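Single chain ahead, written as structure tokens, the form predicted alone.
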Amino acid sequence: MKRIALIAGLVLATFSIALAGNITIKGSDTLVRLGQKWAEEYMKKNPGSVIQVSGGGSGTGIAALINGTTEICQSSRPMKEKEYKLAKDKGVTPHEVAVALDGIAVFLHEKNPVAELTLAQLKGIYTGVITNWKEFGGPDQKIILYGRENNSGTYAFFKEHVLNEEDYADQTQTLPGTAAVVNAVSKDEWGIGYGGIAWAKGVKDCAVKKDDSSQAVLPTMETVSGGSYPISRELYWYFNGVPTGELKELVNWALSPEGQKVAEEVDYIPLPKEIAEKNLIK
């Protein structure tokens, strides 16, 4: 008879597989909160079920899925084309499937009176070269940036999409979570961070503009699925070749309409009903 268990502590912590299991899910910082949601619901259906969840970041889990010590990773953002070519040489075949969507958040202090950012002024402001609040109609203040460390895929994604790949400002203070990020920009009234839209608890969200003439759109459920949140994103679940027996139950639960919903009440953005049918592995 199987063992019944669950392995799932506090954000951001990366948890010791001390506990033998059926299956590992390892990565995302982001992700972590819905994984171990989604881990506890679907043991409760499946007792026989065992399922360990840690963070570390996307790159730290698509590691451990190269190295054969996760059967699932769960990543922010997409796979290089250089890991694709790592796992290739480990005899490991990535499969890539979008289990929820999200928005990156641009996180102010509650008392900041800036409340809409371009995408190009969080360029500047993220390289650097933007170092004032007086520059949007704020006080005379120091920006004080707060970031993600690189091994995080939001970090990546954020240079990707707003950075434009320039590197991030050396005065960047990284952070291991987007929870760290968070509490650290409530602390400080001159601090900006970003992360997913999930976690931000206790700060304010910036409207983000795609450029001078556009709308500046705040991240919710509806602007992100949408489309018109200017920095939104898929998060991923990939796997050592199509998932298989409780692999594939699993992730066709979470891809359910039951599965999304869970994503939804922990603030997660859900799928769009055809996207998630259509990820189903038949």
Second form
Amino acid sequence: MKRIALIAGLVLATFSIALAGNITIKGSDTLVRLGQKWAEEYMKKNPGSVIQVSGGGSGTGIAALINGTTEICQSSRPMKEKEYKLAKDKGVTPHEVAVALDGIAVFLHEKNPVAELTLAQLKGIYTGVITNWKEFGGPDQKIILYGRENNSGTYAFFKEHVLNEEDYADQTQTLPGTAAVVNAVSKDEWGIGYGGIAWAKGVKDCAVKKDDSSQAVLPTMETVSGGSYPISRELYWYFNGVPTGELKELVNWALSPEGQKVAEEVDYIPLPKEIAEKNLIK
Amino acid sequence: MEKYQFKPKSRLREFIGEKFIALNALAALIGILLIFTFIFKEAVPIFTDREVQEEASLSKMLYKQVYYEGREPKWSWQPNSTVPKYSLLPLFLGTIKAAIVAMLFAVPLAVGAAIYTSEFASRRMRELIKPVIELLAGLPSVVLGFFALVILATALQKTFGFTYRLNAINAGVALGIAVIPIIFTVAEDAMNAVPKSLRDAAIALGANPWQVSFTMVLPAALPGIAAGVVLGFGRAIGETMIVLMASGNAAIISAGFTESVRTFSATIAAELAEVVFGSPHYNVLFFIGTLLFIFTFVINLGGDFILSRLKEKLQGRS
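The form predicted alone done, now the form predicted in complex with the partner chain:
Next comes the full complex, this chain leading.
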């Protein structure tokens, strides 16, 4: 009898979990830590819900959304027109919600005497036009380029906003994940890399200038949310259609002051208040 | 004695057993065929679909392309560019470079170890060396890749002063470690398979152990060693995780081994997760998969052929 009760209980438990719904979140590696933290906190508050978070890159997440294998796609870049078209072909209507902000920091080795670069100089470096640190008053050393794999939103964002859609130099060594880029630059005295500002450990942030005449700005919480840091961006959640039910609750919680505070705790930059309120799903 | 004799009933059992094994073999064969068909099917649009060909035709994969006005045409792998470019040449070069370094590193070590264990080591030594090297084969490649990424790369750069930390040599050495057990096992087996009668004959003619090893056993086992090398080469070409982590993944064309390389397999691993099903990029990745499949298949076939020739030769059938 006891055993039957136990089995019945188990079945009921499984069933109720199934009822509460299994939400999967997939995509951007930049966002994966934030997604996990949000999921953790949300599940603590709502014991019935099960949320699975995985990374893989924004492109991966968007492809998963289009192929119908995830409920929420995390992306560190807006979807491309091409992707909207593909989604439409498959009967998916992506709905975009900006959930946090991020700055793209440019990483240098701590011993590198160069401390600031303009956007044009960065473009020159990453398109392979400028190949030596001596151009910026550094020593006569070749610049070693590190970047992200081409499924990364950071790759696409950097390409769009810094390279103006030109190609990366073929010499760019592409690594899986911002952590790998940071690790590489921390070991390579003449290396340069880029990635979300939350990741810079053991490397130095390069101050970035919009152009020759403007001021050099270091990527910090204030400069990014205030808009003075030139390479910053919104981070998105994409849904298939306007979210309802638990998905809606989840995203509205993430946008709430409480959710945004969680973002800040794990080194992302919260949305300015009025934008967060505007993004709430009614 | 009686219990070793077959009873009539066991005839049936034997029949069923035989058919069961044959069925298993057939299933494996069909499985391989299906896998190949699936991979190839996804690559076919490159040859048939106009739209796909516009972005990634075979000629675009093989020749230089101009993509900015006023700039030199070049071979380049930039599938996510505004004008996608799918040159296979840098990837092919990268694959070959990493494999060559792997072989240069692994062959002397593996063959040397095989000669030592088979010819000179005491029984106790042999019983120690063999399992240790074969254990190496069980090392997950991701662990080797991580080792190469974090430790080996720094050590090599400090020693040789490479400009690029992650380069063909770094990836090749790590690949070599993965390949050593394959070459060692096959080579050692080949030398062990040299019949005792041949050794006895050589000794009877007054040869010392060195002469026996290097003038008799080694030449006789050479096809087997070659087969091991070929199999190892096949593995070096297809291995993914190590090159993904340790090679730097930059698709450049150069003659040197101190620059980063991007290999076929690493490209598939890095990019397949991101592409949308059915896009030209997706088809190209499967085309690369087909190429890899054919490469390794042909290489393994060659290895098997050499190996079977050796067996025939040693058994005096040729």
